[in-house]
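Below, in structure tokens: the form predicted on its own, a single chain.
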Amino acid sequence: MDDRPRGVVVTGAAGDLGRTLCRSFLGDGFAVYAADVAPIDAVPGLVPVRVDVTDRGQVLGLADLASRDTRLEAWVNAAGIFVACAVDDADEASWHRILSVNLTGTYHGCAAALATLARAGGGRIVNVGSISGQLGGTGVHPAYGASKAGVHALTKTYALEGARHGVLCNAVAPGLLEGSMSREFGDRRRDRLAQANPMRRLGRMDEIAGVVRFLAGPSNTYVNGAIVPVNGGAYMPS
């Protein structure tokens, strides 16, 4: 029998749904490798790793850490940036960026833990894609949207595949979040698009962490290849 710890790995664990998912794992006994480029306290069961998710070869190396130390279950690809500005003033720097950590550093993700999870027999990927990858947007770099199109569409690949290994991958659609990322549209934008809501109000972190936590848990045994709308009523896919 197999006495290693319950292990998740969350990329992104330094932003603001990264650490809610590491709190919420931590909370029900895992062993969480925290991979971020921003520095993270460790603190008992959090096992702070810094990964830059473009690098392959770093993001190959914690698969190896996380499986060697624990029962690997879940692999939650949370890691991205967002900047906001006008569509006529994206930059060609900003869109090579964005692509490179949202979209390429999530199929390194995916690559890394199909691998692992496979050997193990099985297990979970949840990727964090947005509201943003369904319906484009203005006021953000339109590299965001087009990132998360192809986190949606990159799920659907891996679950084909991680299926026939007993590895269920899934993605969170999340909409306009309480955070940081939605304090960059300034007090009077944010308020205008919380209203504009079904909900009359932002989503928060830990709402979508429990969306997450089902995808990624035992509890979910026939969900794949699903892109979950996590956003208040403001995109309904039929």
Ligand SMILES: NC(=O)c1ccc[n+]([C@@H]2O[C@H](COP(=O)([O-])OP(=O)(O)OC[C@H]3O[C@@H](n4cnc5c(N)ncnc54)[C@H](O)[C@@H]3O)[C@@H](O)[C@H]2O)c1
Contents of the next structure:
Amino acid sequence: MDDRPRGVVVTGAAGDLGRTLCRSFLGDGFAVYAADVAPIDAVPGLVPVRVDVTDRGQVLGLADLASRDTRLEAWVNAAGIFVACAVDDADEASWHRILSVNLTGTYHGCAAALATLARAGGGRIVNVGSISGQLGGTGVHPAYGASKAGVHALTKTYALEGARHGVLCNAVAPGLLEGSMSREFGDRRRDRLAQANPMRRLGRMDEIAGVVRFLAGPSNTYVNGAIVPVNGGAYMPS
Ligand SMILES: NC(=O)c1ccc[n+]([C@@H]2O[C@H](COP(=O)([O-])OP(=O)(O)OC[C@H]3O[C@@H](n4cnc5c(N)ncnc54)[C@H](O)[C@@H]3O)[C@@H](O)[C@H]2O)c1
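Could you switch over to the form predicted in complex with the ligand, since the one displayed so far is the form predicted on its own?
Let us now look at the entire complex, which starts with that chain.
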């Protein structure tokens, strides 16, 4: 009988979505390994880990740490960066930086999670994609949508591979959310985008977290390789 606590890794844990996810997992008694480049305060049950997801060694170290003291059940790749800019002003340095954090960082997370969860007999990986990876978008660096489309494709590959090891891998594709990332658009554009949504508002972090919790939990036994739109109906792929 393994009496270690249930464990979860959340990357991007200092961000708006990451903090919401950490609170949600903590509320259910998980030991939460909260990884970010930004500082995070320790609270009971939460282990802050300074990790740059672009560095594979650091991500592998995170997996070792989390699986040493817990029964690791799930890994959520939520670290990401967003650069608001006109598409015709998009610079190459930002292209590399965005792909490196959003896509390469998620790849390192998927690889570390699959190896670790497979050794433990199974688990769940949840990636955070975006409606931008499905539709593209203006006013944001083109690398953002490209990186998120890559996250969606990575999700399907890790779903196929993971299925052989009891590891289900899915992604959420949120629309624009309330929080610091969407504030980069400025108030006027943000309000216009909110009004253009069929629900006439932006999404909330808890609305994304609820879907992540389902995909990351034991109730999810057969959803695998899905890119789940959580966007108020702004895009409804069939
Ligand atoms: N906010 C939105 O409107 C929205 C919409 C669709 C998808 N998303 C995605 O949701 C995820 C969470 O976004 P958020 O709204 O919480 O944004 P956020 O900016 O509040 O959080 C992102 C976190 O990622 C961390 N991070 C950045 N680079 C990192 C690195 N190299 N290593 C580790 N951590 C790093 C940041 O420090 C930050 O804490 C991101 O992947 C984002 O692309 C957000």
